[in-house]
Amino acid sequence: MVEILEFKNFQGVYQINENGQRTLATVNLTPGKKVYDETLIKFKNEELRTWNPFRSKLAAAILNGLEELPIREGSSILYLGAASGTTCSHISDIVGGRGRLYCVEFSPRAIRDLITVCEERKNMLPILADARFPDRYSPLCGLVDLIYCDIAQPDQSKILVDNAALYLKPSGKIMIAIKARSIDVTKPPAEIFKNEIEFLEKKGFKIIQKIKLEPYTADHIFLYGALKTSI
């Protein structure tokens, strides 16, 4: 028995419940069409496509608890390391066509992949850019309600940062998953995720939630935060 009921309080978020086993899923911008190798099902008068946490970091953290999910129908959202756009267009499902998702990507490669599916989905708008420079991008980027950063670089918190001062909004959210292997493989990851949410929060940021993403992804922990001075 398949059963489908809406994800807490989480504006068009998923779940499907199937022989025990739990799987999200949003409303499809793009009936028809998918991105990655998601299943799409049927629903009342919609299509949803189902959201992969194996895939998607987002994905995992809201099945492991995370309390309140700031994107919503019209947010603006900077995604840096957008890839091949697989978390993106889910959160392209969430934000709609009042909505507006700039996907910042380094990769030539990547973003070809990128660029395919924003072909599609008009609310998001590929950059191919290092997210190192944000200022590179300004012309393309407005202020935005959340920055979402999945970088696996040693400094991706200071990126975060940098992008952050250029155009989250004083009442934005961020988000970021954060790799422990890949800012120093010597270091237990304990000790690394406490260096970088100590960091965050000398740079002005609250941390309000921290999420570890076991079983689906290893050595990672998303954490959930906003502006000291917004809260």
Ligand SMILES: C[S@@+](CC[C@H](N)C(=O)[O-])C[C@H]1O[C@@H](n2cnc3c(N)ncnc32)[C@H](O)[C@@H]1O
Contents of the next structure:
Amino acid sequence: MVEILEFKNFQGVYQINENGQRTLATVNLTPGKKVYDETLIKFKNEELRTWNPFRSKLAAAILNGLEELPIREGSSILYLGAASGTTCSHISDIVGGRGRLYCVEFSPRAIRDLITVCEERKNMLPILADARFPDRYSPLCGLVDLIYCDIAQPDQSKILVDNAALYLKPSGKIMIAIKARSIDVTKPPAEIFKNEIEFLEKKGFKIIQKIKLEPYTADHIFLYGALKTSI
Ligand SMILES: C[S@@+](CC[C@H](N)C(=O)[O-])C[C@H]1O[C@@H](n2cnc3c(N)ncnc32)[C@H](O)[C@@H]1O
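Would you mind giving the form predicted together with the ligand, to go alongside the form predicted alone above?
Next comes the full complex, and the chain you just saw is listed first.
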């Protein structure tokens, strides 16, 4: 038996319970169309797309206890490391037609698939660029409510800070998925995570919540934060 419920007070996010398994879903902005291998489910007058926590760290963070979702209808978001658009497509569902999602990706292979997704989803803008040089996309990107960073680079916290300096609204939020092994394979993950948190705090951010992503993704921590001046 399949049970579908609204997920907490997270606008546009649903929880699907089936045979003791729990997954998430968003309302499909482009009914009838899939982005990856998700399932489409009719629900009331809408169509839901299942959101796989093994493919999306944001879905894993939500299922593992994220307390607040700073993504709502009409939000504007800068997404660093968009890849082929899996997680971006669910954010695009949530922010809807009035929202805006700037999708930065530097791999030409990944951006080809991303462009196909963006052609269908008018609230997503693909940006082929290296997130290390945020000033290079200033003609394309505006001020945003959230910067989401998932680029698996050793200096990704610095990249996030540099992008925030240009594009984050004073009241804006940050989310970053940190993969311990991308930073240093020789150090224990707990030490790496502590260093990254200290770096972000020194740069003026307050970490609101830290979430482990097991069993969906190993050796990662997901940080949710805001500028200290906004809290
Ligand atoms: C872990 S994958 C992202 C997965 C994606 N966030 C999702 O959930 O669907 C990391 C992506 O970041 C991209 N990336 C890494 N370094 C980058 C940089 N400096 N600038 C832009 N993209 C980068 C990689 O090409 C890769 O596609």
